[in-house]
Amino acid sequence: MMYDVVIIGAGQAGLAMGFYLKKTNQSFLLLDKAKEIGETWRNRYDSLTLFTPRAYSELPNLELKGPRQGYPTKDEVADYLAQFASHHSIPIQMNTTVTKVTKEEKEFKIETTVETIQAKNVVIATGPFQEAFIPSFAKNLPNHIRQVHSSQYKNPTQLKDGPVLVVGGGNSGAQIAVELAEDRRVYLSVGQKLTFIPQDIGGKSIFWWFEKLGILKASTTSKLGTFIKSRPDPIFGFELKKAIQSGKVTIKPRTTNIKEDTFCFEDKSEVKVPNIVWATGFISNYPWLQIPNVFHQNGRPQHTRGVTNIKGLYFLGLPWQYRRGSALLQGIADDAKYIVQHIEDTKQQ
């Protein structure tokens, strides 16, 4: 069948796209390899709580139930996304893995594990969390050391008894380090100085203040946006800071190498631990997208506000796609609306 638009990925980005496409007369379909909506969220670590309050964790026209300034759990978000898809009757085909996307003249050919589909436009809404990144020297780890990437980490029972090294200074690494520090020695290896900011000021979420100060609307090309992008992401909340001050978490500099069961750091110090959690993030990977001239040399998509130089091909859900708020559930909606309008305008040309 020929669709006007096929969206690859039925997470928050794909669902936002579906919401705005429902307002047009375009035929469209979302494809996702998962068994159910929200599966990616549900598979994250058990204690995960968003650092954006419910008021900033919503898609259009459906409220996330609960206190507006409270912080939702990952299962709440998973349930909400499933509810959103049902509430807005968005056409989705689950259990469908895309294996190859090519362009033939004015049409895209999308090959999947279920069928081959054709479309006039393709939106890649698979998000930034595609392939777990683990440093190459991890292959030197002996088998008796338990290692897990943060995307596979669920709770402390996965690890052996004894101390643990968490590598990575983002918010996931911070939350995991704090959880593990409740009953064991934790080392946290970071590549830069940690910056902490409060989750709430004066009874309002920090994101309420970000909105008032224009930070969420700061575009990727603005002076403010360029400055924020150049800085490492801050750690939201002070739980990790307290754990460091109390001695429960020991900060180590960047991990540079592994010698048998010893981890080596940039300052030449070393530790031996039986466990390691790689909170080292993700890399983009689109081996199935077989269309030339889509990516920069670093593997990132070439785009302007999600619009690529290939007519009819779009990306949605990338960090800083257009502004700081693009990374938030709420901010995705603006980017989706823009792309839908671009597709509508192009159709009439």
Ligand SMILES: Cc1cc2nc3c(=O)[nH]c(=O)nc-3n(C[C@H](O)[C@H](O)[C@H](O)COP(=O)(O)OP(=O)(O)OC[C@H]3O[C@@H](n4cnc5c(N)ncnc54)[C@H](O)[C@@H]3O)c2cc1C
Contents of the next structure:
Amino acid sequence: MMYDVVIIGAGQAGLAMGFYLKKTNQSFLLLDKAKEIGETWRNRYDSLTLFTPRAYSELPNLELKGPRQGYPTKDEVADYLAQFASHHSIPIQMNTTVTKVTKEEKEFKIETTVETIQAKNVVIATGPFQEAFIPSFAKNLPNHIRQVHSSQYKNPTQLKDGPVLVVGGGNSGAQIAVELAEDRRVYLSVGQKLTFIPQDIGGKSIFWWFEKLGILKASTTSKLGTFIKSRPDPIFGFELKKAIQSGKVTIKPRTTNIKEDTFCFEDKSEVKVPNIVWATGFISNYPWLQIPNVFHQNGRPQHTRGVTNIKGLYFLGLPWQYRRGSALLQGIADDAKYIVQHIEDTKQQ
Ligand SMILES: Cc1cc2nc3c(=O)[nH]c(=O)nc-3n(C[C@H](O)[C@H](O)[C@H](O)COP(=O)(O)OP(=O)(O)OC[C@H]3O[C@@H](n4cnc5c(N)ncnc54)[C@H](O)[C@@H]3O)c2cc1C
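Alternate state requested, the form predicted together with this ligand (shown: the form predicted on its own):
Below is the whole assembly, all chains and molecules, this chain first.
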């Protein structure tokens, strides 16, 4: 079967593509390896509540039901994405893992666990968080220490009794540290100074202020965008700050090594804990994309606003693809619209 466009991944990025492609005459199909839409969100930790309020967690033309300034749970978002797909009748084939993509002359050959498909354009929307990154010294961990990456972490019952070291001070590390601090000693190892930002100011969500100040729309090349990009992401809300002040969470600098069951930090201090949660982020990996000259040496895609230098090949949903909001629910639509327009313009050439 030959399509004008095949989209790999039916998360928010793929669905936003589907929404705009439906307004064109292009034939298209979304492929996803998951059993059901929203699986990425459903698999995240049980207590995850979004840091973006409902009003800033929506795709085009479908409301996420509930108080506009309230924060949705991860399962609410999973349900919303499934509802979005059916509401807009987006053609999706689930249970289909893409195993190899090549380009032969003008067309792409997409090999999957189900069948081989041909397309004139391919959009890679497989998510910014693909493979768990764990520092290499973790290989020295003795077996009796329970270790879990934030992407596998569900709730405190996965850990042994006793204290825990959470490594990584992003929003996931912060939320997990606060949850674990309810009934155990928590050390949080961070590579840089934590900055906290309120979720609401003057009765308005911080995202309302971000919008007013142009922060969400600041592009990668703008002065404001360059400034924001150079700074670490702030922690939304003050729960972690309170837990640090009350002594429930102890901040440690960067973890540098492990000796037996002792964790060593940059300031030469050490702790012994039976549990570790790696909130150390993710790396992108596209082993199935077998087209030369797509990636920089660091493994990141070479692109401008998601358009690669391979005709017909696009990425969508990359962090800072074009703006701060590019990998967020609310920001994906603009980037998707741009790529659909690019595909339309190229068709006419
Ligand atoms: C802990 C956490 C909290 C977050 N909180 C917020 C928040 O509050 N607000 C917000 O706006 N954003 C938040 N985000 C960021 C962002 O919205 C999500 O990461 C979002 O899931 C990215 O959507 P996506 O469609 O780009 O990728 P994904 O949701 O990861 O979807 C990619 C899809 O591609 C499929 N796939 C991958 N490889 C293949 C393959 N080879 N073949 C077929 N299918 C494949 C997967 O099954 C998946 O369904 C958060 C992220 C994390 C990790």
